[in-house]
Every structure is written in C-alpha cells, then in structure tokens.
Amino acid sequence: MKKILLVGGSGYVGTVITSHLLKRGYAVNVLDNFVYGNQFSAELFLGESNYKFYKGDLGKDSDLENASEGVTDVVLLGGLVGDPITKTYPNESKLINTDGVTNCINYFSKKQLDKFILISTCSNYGLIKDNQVADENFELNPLSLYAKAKVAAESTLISKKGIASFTGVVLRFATAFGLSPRMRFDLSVSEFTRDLFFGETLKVFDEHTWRPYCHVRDFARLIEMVLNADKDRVNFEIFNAGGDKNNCTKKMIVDEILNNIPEAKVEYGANGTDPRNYKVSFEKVKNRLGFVPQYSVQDGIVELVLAMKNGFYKDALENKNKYGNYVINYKSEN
C-alpha cells in the first residue's frame, strides 16, 4: 500500500485529495498547521484507519520527520495560496512560501521516496497576449509574491534531478473551483456565484481576461495518476494541470451563472487590480498521462447553486474569513 504525505493537506484542495485517496485505498498522512484556523476541515477524517494527522510546520525538520514515517510519496501543497494573501502578509509569505517550501524540498531530497509532487500554479505565466497559448515551455512572467515563490520552488525541485532518489514532478494548477470541506469563496467561480446567488450586485473588472480553471475533484484524480505513472513519463517533468475546455474569460463565467440565476445583477468595469491574462495549453498532461477533466466550469456552477439552494453556506457573506484566504494565524516555531 502506498502511504502518501500531503503537506498542507487540510486546505481547499488538500481535503478533496485526502478524501479521494482514502476512498481509493491509500494511506494518507497530513501535515498542516491550520494557518487559516481551518481545523474543521480535517475533522471528518479523524478516526479513519488509514488517516493520520500531524500538526506542524513545513519549515521544521522535526515536524517533517514525524509526519513522514513510512511514507512512500510526498505531495507539497502547503503555503499561503493566492496573490492577495501574500501581498497582505509579505513577511509570512517569505517564511512559508519561500523558506519553508525550500526547506521541505531539501529535507525530502535526502530521503528514500517514490515521487515528490510540487503543486505550482499557472499564475506563473502572468500576463500574455490573447492570441498566445502558454505551454510548459512558455516564458514565465510571475507578477506576484505568490507566483514568484512558486517559480523559485519549481527551480529548487528541478535542481534535485540526479541528486534526489525520488521522481520529482511539478504540477502547475489552474485556478480551482468546486465544493470542498474547506470551501473557499475568494476564487472567481465560487465568489461570483455566491454574490449573485445571495442578491449582491457583482462588479466584474476586465471581463474579457482569460484564465484556466479546474475542479478540485479533477485535481485529486490527476494526483493519483501521477503517483502511479511510470517514472520515464513524469521524471522531473512540468505539467500544466487542467483542461483546454476550462479556459474561460470572466464574462464566460458570469454568463453561465446568469443561466442559472437569471435575475442576478452584474456591472462591468475596466482597469481592475488583477492584470493577469493567460490562456493555457493542457496538451502535455493529456498526451503524456491521458488526463482530461471530467468537470466543466458549468458543472461547478450548477453544483454550487444547488448546494446553496439546499441551505449550505448561508453564512458565506458575513463569515468571509472562514471561507477564504484573508487572515492568517501563523507563528514560526523555528
């Protein structure tokens, strides 16, 4: 049996990966320090025979050692995720996303593992022209502390080729959507849907900018594919993680929400604070691993609207900190 360590496994994506892997018969260890006070997201796994939780810091070797006993593979999800949170907390961003992630990679490069999967981001592409599509060899243009730290982490991992025992893999995640035990409403699809469902007037800036999206359950499927892939197909390779069908503009997302909530009110504006614009190619992950997303952005909107119609997330507007990466409670113990 494979035993997988998910570093940062109690977050929005990590909890869905945890659930998927447990259902598929894997043993799962999770290392997390609940940087957003999100202990509730791990509670449903407590008591599972193949699940172990370790509270700790990815920048602390003793915590990594405790959490990794007997593990065969490591997935590094941990960090302050997103451009706004890293801008709000630049010092903590360096401690976690730069120093902590580097320490984690260096620590496991000296251990015997099968695979080490680094979760990176398509935000690394930054701002590109509308007629261009970014594949994995496209020039990177990170615009935020978050993306710059991810680019540096990719470089650190790739530098371990020929040195580390493990097979290193980088997955550049598209922007996530979909339901999760640690739900986030600070991401485009869920934020737009929440606001329009609860009668807010949604103000959308730069509605024709492109971004790739991917459902959290598809991310979980892809992680399993990589864990079981032959070494020669993934060894120290970089993959854009998502699918071509989910390259969308903000306007395309809004139009789909309006198909489900026709009475909703939207206003459009120009020159917003987020200039990113990138359309991404997912041919490599499709051709090399056979990965094609099962869920479309439309599917994600429908499931979220259905959840809210059934009374879930009633507090999503007034309790924003619970449902987003806005405020952290972090103290390094190094």
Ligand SMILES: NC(=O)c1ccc[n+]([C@@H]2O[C@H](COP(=O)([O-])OP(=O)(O)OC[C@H]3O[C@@H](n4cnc5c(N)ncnc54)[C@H](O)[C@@H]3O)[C@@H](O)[C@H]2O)c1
Given for the second form:
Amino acid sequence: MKKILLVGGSGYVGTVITSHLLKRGYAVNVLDNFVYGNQFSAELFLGESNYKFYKGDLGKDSDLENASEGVTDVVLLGGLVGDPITKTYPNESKLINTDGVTNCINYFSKKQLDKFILISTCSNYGLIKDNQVADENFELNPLSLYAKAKVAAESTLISKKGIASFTGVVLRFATAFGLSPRMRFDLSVSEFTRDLFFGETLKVFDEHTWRPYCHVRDFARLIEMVLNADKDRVNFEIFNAGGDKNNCTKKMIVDEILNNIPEAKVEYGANGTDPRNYKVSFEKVKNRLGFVPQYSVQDGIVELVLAMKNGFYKDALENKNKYGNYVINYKSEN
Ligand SMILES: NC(=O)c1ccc[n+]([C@@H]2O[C@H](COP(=O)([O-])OP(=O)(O)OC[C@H]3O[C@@H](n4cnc5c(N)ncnc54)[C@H](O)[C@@H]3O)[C@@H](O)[C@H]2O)c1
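Just the form predicted on its own so far, so send over the form predicted in complex with the named molecule.
Full assembly next; the chain just shown is listed first.
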C-alpha cells in the first residue's frame, strides 16, 4: 500500500486530497505547522487508522524525517499561499516559500521515494496580452513574491532530474474553488459567491480578465492519477492542472452567481490592484494523463450557495481570518 506524505496537507486543497486518498485506501501522513491556526481542518481525520498527523515545519529536516517514515511518495503543498499574504509577510514568505521549500526538495532528493509532486500555480504566467493561451512552454511572467518563489521551486525540482531517486512532477494548479474542511473565501469564486449571498454589493475590477479555475475534488483526483501514472509519462514533466472549460473571466463568474442569486448587486470598475490575466491550455494533462475536470465553475457556485442556504459559513464575513490567508503565526525554529 502506498503511503503518501502531504506536506502542508491541512490547508484548503490538502484536506480534500487527504479525504480522497483515505477513501481510496491509501495511508496518509500530513506535516503541517497550522500557520493560520487552522487545526480545526485536521480534526475530522484524527483517529482514522491510515492517517497520521505531524506538527512541524517543511524547512526543518528533523520534522521532515519524523513525518516521512515508510512514506512512498511526497506531495508538497505547504507554504504561504497567494499574492496578498506574501506581500503582507515578505520575510516569512522568503523563509517558508523560498528557503523552506528548497530545503524540503533537497531533503527528499536524497531519499528513496517513488514520486515527488510539487504543487505550483498558473499564476506563474502572470499577465498575458491579446488573449493568447499559455501551454507549459509559454514564457513565465511571475508578478508577485508568491509566484516568483513558485517559479524558483519548479527550477529546483527540475534540477534534480538524474540526481534524485524519485520521479519529480510539477503541477501548475489553476485557481481553486469548491468546498473543503478548511474553507477559503479569499479566492475569487467563493469570495464573490459569499459576498453576494450575504447581500454585500460586490465591486468587481477588470471584469474581462481571464483566469483558469478548478474544483478541489478534481485536484484530488488528479493527484491520485499522477501517483499511479507510468514513470515515463510524467518523469520531471510540468503540467498545467485544470480544464479548458473552466477558463473564465470575472464577469462570467459573476453572471453564474447572479443566475443563483438574481437580486444580488454588482458594480464594475477598472484598474484594480490585481493585473493578472491568463488563459491556460490544459491539453497536455488531458492527452498524457486523461485528466478532464468533472466539475465546472457553475457546479462550484451551486454547491456553495446550497451550503450557505443550509446555514454553513454563517460567520464567513465576521470571522474573515478563519476562512482565508490573512494573518499568520510563524516563528522559524531553524
Ligand atoms: N488554492 C488555490 O487557488 C491554489 C491555486 C494554485 C496553486 N495552489 C497551490 O496549492 C497548494 C495548496 O494551497 P491551499 O489553497 O490549500 O493553501 P492553504 O494556505 O489553505 O494551505 C497551505 C497549508 O500549508 C501550511 N504551511 C504553511 N507554512 C508551512 C510550513 N512552513 N511548514 C508546514 N506547513 C506549512 C499551512 O498551515 C496550510 O495548512 C499550495 O502549494 C498553493 O500554492 C493553490
């Protein structure tokens, strides 16, 4: 039986991957330092026979060693995720996303493993003009500390080809949506839906900018596909992770929400603070691995509206910090 270590596995995406892998019969170890005080997200797995939690830092070898006994594969998800949080905490961002992530890759490159999957981001494409579509060879244009660290991490991993025992794989995730035990409302689809559901007037900037999106449960399925893929199909390859049908403009997302909440109020404006605009090609992940997302953005909106109608996330506006990457509690122990 494969035993998968999810580094940063108690976050928004990691908890959904944990749940998926446990259901599919894998053993799962999670290493996480709860940088957002997000212990609650791991509670539901405690006591599961194939689940082990290790509190620790991805930048610290002794923590990596503790968490990785008997592990066959590693998925690296951890870090400070998103442009805003890395802007607020540039020093911690360097310690975690640059030094820590490099340390984690170096550490495992000397160990015996089957696969090492680095979770990167389509944000690496930054700003693409004239509605060109970015495949994996498209020039990278990282605009934030967050994306710059991801581009560097990709290079570090790819440089291990021929050196490390493992099969390295980079997945450039689209922006996530969908329900998770660690819900994040600081991501466009969920943020817009929450605000409009609770009667806020939503101000949307640069509504014609494009981004790709993907449901967290589709990401979990993709991780399992990569774990089981033949080595020669994925060996030190980079994949955009998502599906062509989920390339959307902000306006397309808002229109879908308005289909569900017709009375909601939206205002549009120009020149927002986030200039990112990228349409991404997901041909490679489809052709090589047969991955096509099951969920559309529309499905994610319907699912979230239904959850809120049933009384979930009532405190999502007042208790903002619980539901997003805003305030960290981090002390490097190195
Ligand atoms: N959510 C998205 O839209 C999205 C899009 C593209 C890529 N990604 C990538 O997917 C991965 C998961 O994102 P997410 O949305 O689940 O983020 P998240 O912030 O919810 O989860 C990150 C987790 O990493 C943990 N962590 C932070 N610093 C750590 C450290 N030093 N040691 C150990 N654990 C640490 C946090 O406590 C948290 O549980 C990230 O690599 C992110 O860059 C996410």
